[in-house]
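Next comes just one chain, in structure tokens: the form predicted on its own.
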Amino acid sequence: MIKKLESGKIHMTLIDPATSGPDGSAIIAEQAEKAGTDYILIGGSTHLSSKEMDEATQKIKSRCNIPVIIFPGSSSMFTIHADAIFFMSLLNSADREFIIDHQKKASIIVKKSRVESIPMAYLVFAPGMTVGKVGKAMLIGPEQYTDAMEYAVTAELFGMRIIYLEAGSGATYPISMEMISKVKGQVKIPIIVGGGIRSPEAAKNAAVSGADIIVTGTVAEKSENVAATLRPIIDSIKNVK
């Protein structure tokens, strides 16, 4: 993934397969790398069971041949059939459960497979959604660069890889572009944007402002053809140096 950085940004497609189901995900995917998508996240949701995880990944890989990553929202979200996990720790959180005890319980298992760990860094921004809900996020406001700042730094300091700015999926704002690139302007490790960026204009507006990683979930799973919705927001950061 840092290579792949070396010649631009990168899209990612979430994928949720409590939302689409096993078979509905398959098809976004399929059609998501149709239309460039990089990569394929999997998960986003707390309850998914490890079977509803490989059932899901394995119909993926089986349609689809770019990487797919665990996005875990629980520690029983974990496949060996996925090529990668964001090992993420929700830094805002209220709760320690999410900053370090999912992270906890399924730490042996990751380390056993041979599946990818990635350390990242995940901080959620105001409206926060589901996931500052069930995360119990300290949301982080629209002017709270310092706040931000701070954690993008502690982060890295931690050793963090990644660090990944949520707004929430299906939040009816992104974060702003002044956000990203004071964030952008504090750390030298990567910087993925989600939530909220439905439209070539508000992905290339985030990839112009630093992020080097731009996530779509919400818009590629309510959309009826996927391929001829992800193509122009996809096409719209590629340009972006």
The other form holds:
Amino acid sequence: MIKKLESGKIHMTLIDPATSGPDGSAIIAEQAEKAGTDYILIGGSTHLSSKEMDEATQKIKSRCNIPVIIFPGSSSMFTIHADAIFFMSLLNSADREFIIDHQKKASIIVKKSRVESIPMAYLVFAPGMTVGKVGKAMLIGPEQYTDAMEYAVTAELFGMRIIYLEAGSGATYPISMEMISKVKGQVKIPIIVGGGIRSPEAAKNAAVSGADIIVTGTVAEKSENVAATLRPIIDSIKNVK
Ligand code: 1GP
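Take the protein just shown as the form predicted on its own and give its structure as the form predicted in complex with ligand 1GP.
Full complex below, order starting with the chain above.
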């Protein structure tokens, strides 16, 4: 992924099997790959068992060839069929469960598996949506630049490899360009931005501001023609240097 970033911005398609079901997830993944997405993220904040994760991931893998990364909402959301997992900590949660306890519970299983673990800081911004509530996030507001920058630098000092700036799936507004560029200015590690990105313009704004990776989820889940919906969004970030 780091190598891939040297040649340009990355697009990831988030698929939540709790919303789309295993077969629906596989169809979205196939269409997203056709549209040029680079990775599939599987997961979300609704709890899924490892059996459900196994089934959805296997179905996705049978229909597309790009890597599948687990985006877990709890310790059970792991499957050996994925290529990698964002081993993530919700740094601005008020509940230690989302900062360290789920991770501790899953740690040995993840380490013993062949699934690559990518240490990631996860920061949830307003409006936060479901993940803000479920993860008991102390939401970072639109003007709280210093807090965001401090969290980001903390993540880098901890040795985390990537930082995810999240507005929440289905957010009414995405994270502002100013917020992204301020955070980006503080760290060398890649920044992922997601939540509320539904148009090529919004995706491009995030990329221009310094997002290295753009995630979209809802826009594909709600689309009748996933490839046609995603293609202009993906194209809009691929030309940004
Ligand atoms: C949520 O950032 C992702 O975790 C994607 O958000 O569903 O709003 O695209 P959307």
